[in-house]
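Single chain ahead, by itself, as C-alpha cells, in the form predicted on its own.
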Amino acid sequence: MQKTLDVLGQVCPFPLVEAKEIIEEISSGDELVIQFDCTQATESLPRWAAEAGHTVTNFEQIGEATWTITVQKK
C-alpha cells in the first residue's frame, strides 16, 4: 500500500512531525510518499528515515522548490 502526505506550504519541522505520525499508522513494507517544499526537509526527512531504519525508495526534485520522497516502512 502507498499513502501520500502533502505538506506543501508547511514550514519545518512540520513535514517531519507529520511524517513520523503517519508512518506509525501504516504497515511494515508500505510506502509513505511525502510531497514538500521546505528546504530543510531535504536533509531532515532522509536522515530521519535512515536513523529509524526505513528505506528511501525515491527522492527527487519535482519543481523549482518542491520535492517528493518515498519512504518504505521497515
Contents of the next structure:
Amino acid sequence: MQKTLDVLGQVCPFPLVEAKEIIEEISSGDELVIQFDCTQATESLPRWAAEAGHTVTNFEQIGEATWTITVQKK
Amino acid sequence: MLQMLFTGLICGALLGFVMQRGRFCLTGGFRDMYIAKDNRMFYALLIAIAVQSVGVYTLIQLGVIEFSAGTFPWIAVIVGSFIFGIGIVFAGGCATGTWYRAGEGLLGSWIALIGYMLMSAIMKSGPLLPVNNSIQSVQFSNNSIAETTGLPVWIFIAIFVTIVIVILINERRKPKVIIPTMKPKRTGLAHLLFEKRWHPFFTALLVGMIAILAWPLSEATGRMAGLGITTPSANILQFLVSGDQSILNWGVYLVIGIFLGSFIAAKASREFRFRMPDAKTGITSFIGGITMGFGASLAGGCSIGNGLVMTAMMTWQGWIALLFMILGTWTASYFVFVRPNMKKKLVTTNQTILNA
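Form predicted together with the partner chain, following the form predicted on its own:
Now the complete complex, all chains and molecules, led by this one.
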C-alpha cells in the first residue's frame, strides 16, 4: 500500500509535522510518498526517517525546487 | 564607494551561498531544540561563534581592527530579543534566513522582508524612534563581560571554546544514523557545490570564517562593525525614500549580497522557483516581519548581529539577547506547533472513546 502526502507550497516545519502525523495512519511496511518544495525539508525529512528507523526507498529531485521522498514505515 | 560595493557584495554573496547550501536556519534550529529535542543547529551556531571569537580577537590583538563594546541597554535587549524570537517563527525565518529564502524565490519571505524593513525604518528613523530611544536609555555602562569582571577576554574565549569542543566530542560519540541522500546526478566540483548535503557543523565553520572576514572588510570602509542585518535593511528603505546616498554603507551591500549569493546557489542547484504562499501564510509572514523588525531594532540586533556577532565579542548584550530570542521562539512555537497538535490529539482521543 502506498499513500501520498502533497505538501507543495508549505514551508518548514509543516512538511515534517504532517509527515509525522500521516505515518501514524499507515501500517508497518506501507509506504508514504511525500511531495514537497521546502528546501530545508531536504534535510529534515530524511533525517527524521532515518532517526525514527523507517526506510527511505526513494529520494529525488523531480524539478526546479521540487522533491519527492518515499518512506517505508518500520 | 566602489570598494564598499565590491567587498560588501562579495562577503554577502559568500554568506548567502553558504547559508542556502548548508540550510543554515537559526529559526528552525531554536524551534527544534523545543519541538523536536534536537540541538544540532544550536550547536552549529556555537561553533560559528567560537570560530569568529578566536579569529576576531586575534585580529584585534594584532591591531588589524578595532572594537568597542559600548553600553548595555538591558531592558531593550531583553524585551526586543524576546519579541524578535516570536516574530521569526511567524515570518518563517530570522532576518538573514528571510533574506536568503527571498533569494530562493519564496514570495512569502519577500513579504516578510518588506514588513521587516518597514518596521526597522519606523523604529530607527521614524515615528517610533522616541519610544526606541527611551527604552534603550535604561542601560548599564559596561557591555563587555571582560571589563565588568576585570578578567582578560581570552579567559572567556578559552572557556567557551572548551565547552564547544566538549559538545563536539559528545556529538561524535552518539550512535551514527546514516542520513539517506539523493543519488548524485553531477560529479566533481558541481556535485560538491550544488548537490551534496553539507554537514551543519561544516557550514557553521564557513559561517564563522565569513563573519571574521566581515570585520576588516567593513572597517576598511569606515563601518566599525562585523556582520549586521537589521540596520542595513532599514538603510535600504531609508535610501529609497530619501535618495540620500550617505545612507548607503558596507552593510547595505552585504545584505544585497546575501540575496544574490543565495539566488546563485539556488539557481545552480535547481532550487530556485517563485513560490506564492496562500493568503493566510502571506499575512502571517507580514506580521512576522513587522514583529521581527520591531524586536531587532529595539534589541540593537537580530540573530546575526546579537546572536552570532555580539556573542563572539563576549558582550552581555550578545548572550542575553541569544537567551531571550530562544525563549521567544519557544513561546511562539508552543502556540503555533505544540498546542494545536495537543488539541488535535485530544479531539481524536475523544472521538475514539465515543466510537468505542
